[in-house]
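The chain below stands alone, shown as structure tokens; this is the form predicted alone.
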Amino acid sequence: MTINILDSKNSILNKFISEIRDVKIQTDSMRFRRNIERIGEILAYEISQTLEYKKNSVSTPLGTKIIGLPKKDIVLCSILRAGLPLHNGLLNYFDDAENAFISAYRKHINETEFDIKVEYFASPDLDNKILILADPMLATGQSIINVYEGLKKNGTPKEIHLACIIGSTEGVEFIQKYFPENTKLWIATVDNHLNNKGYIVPGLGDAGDLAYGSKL
């Protein structure tokens, strides 16, 4: 797996990461969602530089121009519900993409143990397509692996790109064992620590609750 950590070099991305982490700014859910979306747009731009392009002729009022455009074989798959703002950011750039949605959540056994439950599933055929699998928080890595296992019944992608915002070192190391070798991970930033409940520290809290409100 190729790992691309975007904040390894300074850019405007740092501002958006800072704001989604900041407890004072997090109270504005609309701003939180927009910052997640903007990070998704940056991830999409970075991914776009690795895709396959073909030459197209574009007619202008004064002539024609040959320009390389990406091939239209992308499927964006997001994990509900926290993945929705990130999905929107990716879709802003890959606006010709097909879309897939899967629900995955933690079903707690006790205070520190949990299983990942995957229920709702809607996906097009994935055979020989470029799969961009989006999940804002890469904590233990179990959610994104379970979702990938669920997607396998819909075909084998020719490329897999994982788009995440904040991950843990442990989660990044864990998923490398499960995804194909040519998978590319695109992640805005990585924290070193998981607490005993499997949450990223310092992280940002629960992305789904911050974006859409708390749940029962």
Ligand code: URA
The other form holds:
Amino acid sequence: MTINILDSKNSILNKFISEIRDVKIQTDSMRFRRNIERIGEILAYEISQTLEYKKNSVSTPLGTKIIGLPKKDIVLCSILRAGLPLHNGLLNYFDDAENAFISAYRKHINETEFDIKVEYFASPDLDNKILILADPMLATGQSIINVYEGLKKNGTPKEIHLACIIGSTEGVEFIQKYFPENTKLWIATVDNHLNNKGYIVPGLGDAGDLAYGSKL
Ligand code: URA
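Take the protein just shown as the form predicted alone and give its structure as the form predicted in complex with the named molecule.
What follows is the whole complex; the chain from before opens it.
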């Protein structure tokens, strides 16, 4: 797996990451969702530079121009519910992608232990496609692995891109054992601590709650 940590060089991305982390600014849920979406757009731009392009002829009112365009073989898959604004950001750029949605949630056994339950599943055929799997918070890595295991029954992608926002060092190390060689991880930033509830520290808190409100 190739790992790309985007905040290793300074860019405007840092501002969006800083705003989703900031305990005051993140309470504005519309801004929080929009910042996640903006980060999704930056991840999409980075991923786009590694795709296969095909020459196309474009007619303008004054002539024609040959332009390399990405091949239309992308499937964008997001994990409900926190993945939704990230999905939107990726889809803003890969607007002709096919789409897949999977639900994954933590079913707590006790205060600190939980299983990941994958329930809702809607995905097109993945054989020979480019799979972009979006998961904003790569904490333990369990959700993204469970989702990938679920997706396998719909085919074998020719390459996989994991689009994430904040990861833990532990989660990044853990998932490397499960994804094939042709996987690229694109992650905005990585923190080095996971607490005993599986939350990334300093992280940002609960991304799903910040985007869509708290749940029971
Ligand atoms: N999911 C979140 O929303 N936040 C974390 O820190 C970990 C998982």
